[in-house]
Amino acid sequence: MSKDIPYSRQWIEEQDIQSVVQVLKSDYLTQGPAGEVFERSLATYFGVKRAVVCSTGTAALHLAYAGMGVNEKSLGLVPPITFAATANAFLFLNAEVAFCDVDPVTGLLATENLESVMQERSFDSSAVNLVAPVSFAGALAPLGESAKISRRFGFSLVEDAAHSPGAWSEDGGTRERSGACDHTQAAILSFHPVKHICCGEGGAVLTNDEELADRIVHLRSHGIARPNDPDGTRPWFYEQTELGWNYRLTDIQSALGISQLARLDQFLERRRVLASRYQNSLSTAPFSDIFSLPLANPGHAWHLYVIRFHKTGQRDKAHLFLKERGIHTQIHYVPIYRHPYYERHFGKIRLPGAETFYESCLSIPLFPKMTDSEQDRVIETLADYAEQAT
């Protein structure tokens, strides 16, 4: 029986198991020099000044928007095609949030309408207000034209570049960096083990600002600060100065996560690789006779490959028929004002972008580790599914 391919799955090896084995016989599992260590890699890989590192992607939105001072005043608007915590992490913080629609092609914000909210949407001018951009499936969000239109308006931007490390595209000949904060006040990373890098868990805000960066860095670990001690008689002195959390990441993840980011440019073309082969054997009937391929750039991460079906009813008829034959796929994403909580809070939410991009999407598997076997075996399927669905 052929073994089951998942959408997604990490890429382990010797290296990385060698790196955190070091840590584990080290005397510091947390709190000692590998986290500094990774945050100054990330910090070069991406181009910024600082990178800070915490315990998950979700802590490092909670951390970005609590550090640029959102509160129970802030309006913070997010496209609902995106893992909740993009706008969980403002609910944290007490603050508002709307929706913007998204492309109904690509499941990307939406520009025209997140001019059309900011328009029709009352919020505190003199509160801190956010938008977050979703670089979703490792596409790059459009950051240029949402910081020209968020400026008009006051608003910051923090991009949620959780899938998409290494992405880039261009924009007038001039070519945007996920991650690269060039328009963006903040971009946040996650390690979880389907994303570009895997610590197991952990996630990283990157800045070009320096005092953000420290005031992270403060509220990551339980607001605690140590003040001077210049005549060296009291060097355990430590106090709370503000509610923060504790939101570190450990030496252990650390460690693991500076192996993976050695190799990320590796998992970038192998995983722009197996995208090729995708557009390259899908393109054609049977599969465009059923579904629709993402579209694809140079600067395409491609942490998701989501197909988009024409007929209503056909994608989940299609996760059931790959499921049986031990193919894993996953919907990307059930709109966050779909869930129940946000349901309950916010009423029923519908819009138009986000309903058609949802009622059509399926990531398929694709991960730097799929073989072109395994690949083949995906494409061979779809075909069987495309022949008794057509």
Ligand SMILES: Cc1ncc(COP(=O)(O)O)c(C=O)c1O
Given for the second form:
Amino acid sequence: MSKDIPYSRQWIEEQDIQSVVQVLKSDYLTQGPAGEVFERSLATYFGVKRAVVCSTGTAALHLAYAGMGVNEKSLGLVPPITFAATANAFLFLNAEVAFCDVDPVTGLLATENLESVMQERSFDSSAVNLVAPVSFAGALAPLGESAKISRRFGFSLVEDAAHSPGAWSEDGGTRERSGACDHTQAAILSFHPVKHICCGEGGAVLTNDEELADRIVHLRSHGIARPNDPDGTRPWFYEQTELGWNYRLTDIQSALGISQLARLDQFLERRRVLASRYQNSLSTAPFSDIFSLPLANPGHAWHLYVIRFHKTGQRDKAHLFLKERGIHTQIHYVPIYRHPYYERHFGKIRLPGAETFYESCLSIPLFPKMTDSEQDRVIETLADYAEQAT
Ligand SMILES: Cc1ncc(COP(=O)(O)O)c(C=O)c1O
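Now that we've seen the form predicted on its own, could you pull up the form predicted in complex with this ligand?
Then the entire complex follows, led off by the chain already shown.
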């Protein structure tokens, strides 16, 4: 009996284990030097002034929004095809959330919808209002275009880059990179095991704004500061100046992150090879009769490989067929507005682009440690499915 194939999983090597063991043998399990080393390495990799690591990607969203001043007067705009956390973090701060529909082909925020939502929606222009474009599946969100529209309406931008470390796109000869914050005030990352690099759990905020980074560091640790002791009599002094959280990443997790980041380019390369193997093997009949493939571009970071079924109902049948044969797939995503919690608070929303995407999408296995023979098994099982479906 062959082993089950997950849709994604981490890749841990001996060097990751040694990096963690070194911290376990050191003086600091948390608030030690590993966190700062990880932050400097991330800032260098993404080409930003600052990286602030924290306990999860969700915490990174919460900290970024809070640090930028989102509050109960704010409006947060999100695409519905994303993980719930992108929107939840606005609700943590009692802000209002609105959904901008996605392009039904790519699942990325459609900028024409962004413009119309901003025109139609009433919002308090004195508040910090924010758009969170998601670089979904590893394809860069339309950041430059979103920034142009947002400037006209006075919105700020945070890129949800949880899926897209290493992604880029070229527009008129200039290369735009995920997480670089060229058009956004901040970007966030997640270090969950299904993502490009993992810490067990973990996240980071990236930014070129030093003041914002300092504020996020402060909020990450309860909002407690240690101001300089002016007369030197109370070096122990600390005070809470704001309401923050304990969202720190431990040194144990940071050690894993440092070691994983050193292999991010290798992971990316393998993801790109696997994606092109899928593109080559699945592009013709019988596959093309039942599903289409994601749009490929050289800067795609391939967090997910999302195929799209032509006929309603086929996706769920294929999911079950694969599952029964030990191949695990996933739906990315149920549109956020469909979750019962959101329906209770926002009523029934259905946006055409998100609905089309949701009804037809299936993320098939893709992770750097996947072997060629595991991938061949996925392709052969899809061929078996295609044979009985057509
Ligand atoms: C697009 C997106 N944003 C945010 C998150 C939240 O990250 P975490 O699971 O690290 O809290 C995820 C995680 O799945 C995600 O996929």
